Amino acid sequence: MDFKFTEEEEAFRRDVRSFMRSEWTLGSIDIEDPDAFAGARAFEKKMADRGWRTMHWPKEYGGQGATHMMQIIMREEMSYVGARILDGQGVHMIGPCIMVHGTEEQKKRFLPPIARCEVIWAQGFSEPNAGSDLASLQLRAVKDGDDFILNGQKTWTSAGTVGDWIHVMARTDSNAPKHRGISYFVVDMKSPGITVMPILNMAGMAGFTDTYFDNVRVPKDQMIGEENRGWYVAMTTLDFERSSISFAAESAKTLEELVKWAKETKRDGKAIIDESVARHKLAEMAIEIEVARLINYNVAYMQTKGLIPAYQASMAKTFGTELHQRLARTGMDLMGLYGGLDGKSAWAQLSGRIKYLYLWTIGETIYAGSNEIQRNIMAQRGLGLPRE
């Protein structure tokens, strides 16, 4: 197996991390910050004057029609500085979804906006009562003439605030089976009767919100595939969402500054790094974060031959989410009581940075299908085991 890449790939991967060095010059995002959103949204649409924010897209809708391995590299490099699309929801999930179901009108009014950064889009899948399980989900479309009319509540909305539309799964049969009786809608955030309550996470970042529907009304074509069989659509979309190479890349830069404060910092006389357990626990992490991404590579090769990584989505996001909080664990270990202190504290360590990640990287294990779920994944599509 060659795991080379092809000059042109390599000559791609140089232009795009020159790129990224000198223009992301921002570090943690929160979207609740004016000053950090404006400077995260102009990085974003000198991507789309490239034409790199929408590329593994076909060129009818906005994009390059750039191959999977040329998007990995992107996404790779763009994680690797901490660089963030806020509008990841319309160009990795529901803009893609769009291609595979929706009409072609459906296509012309909602993909063009997303590839020239024009539209940031919302995500609202989950409910109280309906996360892992999310085929319980209860929102209600209930059909009126030539709209439906949505009541109930989603949670854990991303970029719920900032949302300009949101995609959503509604119940529109509560007498079908739970998994067939539920439709997928694309919803104006500016509808009358929505309405959304940040949420702040432990980390101390309001990244999520609750979004409450009260006699929103949805005209019947933003349904996109067929009614009732919305769950198959949000599939799609959340097969797009886990195959991702970006815990992988954050993974890589976090152990590089991890290592270089080892060797810089003192404890009992010497540094850190000649200490046999850190050493250890540092090499540990860098054979983990290769495997990373070697799963997420072969998750690309696989869609450039035109195959489905249903598993393998689930294994890319398992392991790299796993590993996320395996470094911050680390990173933790190796600091001690330091590592507790936040960025505003004269004695935090890497600015804080170690205590965020080992905070934030708790949820990376829930978000998009929890872990649990995805070795069900695994060991049903994977090794062919039964559901009982």
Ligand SMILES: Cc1cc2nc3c(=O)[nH]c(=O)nc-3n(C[C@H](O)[C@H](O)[C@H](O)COP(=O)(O)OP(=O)(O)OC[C@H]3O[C@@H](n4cnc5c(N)ncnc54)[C@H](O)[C@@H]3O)c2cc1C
The other form holds:
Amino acid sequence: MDFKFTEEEEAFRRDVRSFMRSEWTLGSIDIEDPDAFAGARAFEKKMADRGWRTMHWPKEYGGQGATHMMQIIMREEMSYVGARILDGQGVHMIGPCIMVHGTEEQKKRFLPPIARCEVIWAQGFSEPNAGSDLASLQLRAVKDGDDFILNGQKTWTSAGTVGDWIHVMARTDSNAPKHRGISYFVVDMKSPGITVMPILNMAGMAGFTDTYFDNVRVPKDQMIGEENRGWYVAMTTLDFERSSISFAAESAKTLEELVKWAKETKRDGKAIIDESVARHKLAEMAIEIEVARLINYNVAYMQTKGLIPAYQASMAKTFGTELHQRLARTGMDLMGLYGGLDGKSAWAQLSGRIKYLYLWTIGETIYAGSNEIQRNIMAQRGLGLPRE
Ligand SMILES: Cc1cc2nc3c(=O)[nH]c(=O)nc-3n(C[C@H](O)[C@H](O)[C@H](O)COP(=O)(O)OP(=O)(O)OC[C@H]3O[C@@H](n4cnc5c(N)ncnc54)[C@H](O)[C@@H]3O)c2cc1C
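The block above covers the form predicted alone; next, return the form predicted together with the ligand.
In what comes next, the whole complex appears, and the chain from above leads the way.
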């Protein structure tokens, strides 16, 4: 096997790498912190100015029509430094979805502001009783003249506190079979009747919200696709879910930091890196990170060749997120009681980053389709096993 990148791809990687390493100066972002939020948006704007933020979009919509390989290089370099796009929903999900299912008018209205980095989108899919079984959702949309009136609750809305717009699945026909009575809307978060209640995540950040709709009036030209066909629109959106290379790239950076820390930190008079258990654990992580990268490169390679990674994308998500958890646990094990200290403590190791990672990575095996659901996909589509 020869996994060499082309000269053009290598040159692009050098360019992106130097940009990321000089322009991204933030640590992890708490979107509730106004300075961190402004810094992250300024960084995103610089990416947009270079055409990199929507590089995978067709040129006519403000993109560069970049290949999957170019995208994976971009994401790998971005994730390595810990950089984030705050409007990931706009750039990677609802934007591409509008390109496929939107009217010409919707494309003209919604795509340019995403490409120019002027808006942030939130996603309103999950409800208290509809997560993995998303088609059971109950938020209602009832027609009233030229509008629909929305009532109900969404939950786990990432970017709920900072979002300008939200893309929402709502039930428009309660009598139809559950997948066939759903429509897809885009809604201005400033619409009267929308209330957001922040939810603190395990890492102590207000990462998402409960989002309530109380008689929210939505013009019918904000429905994406046909009435009662929203399930199929949503499936397109979910197909555009972000690549899993970020888990491998972030892990590679964290591993480098852990190795450096283990070399510089002594326990019982000897450097931690000289303890055989520590060496073995770190070496195991290095192997797994390489495996994760290759699984992701394979997905990008298949997409470049026009093949559909029917179960390979699930493998990438499952392996990448569980690797990220294993790495955080390895770090906590090596640090012992110091690992649990917050970054503010004088005794914190690596500024408390491992503790944060330990808490944050729990959610990674849940969002974007839990890993149990990903395993069902691998069992059925990869191994050809029957549905339960
Ligand atoms: C960090 C984070 C960010 C999120 N952001 C958003 C967002 O922006 N917008 C949004 O709409 N949602 C968001 N979510 C919600 C996410 O999509 C749901 O949490 C996820 O789909 C699981 O749904 P649930 O929490 O209702 O769990 P459930 O579906 O109730 O699952 C509970 C457990 O049962 C397992 N399970 C369920 N069904 C099966 C099955 N058929 N076979 C095997 N096991 C099964 C699950 O794997 C899980 O372990 C986010 C979640 C997290 C953690």
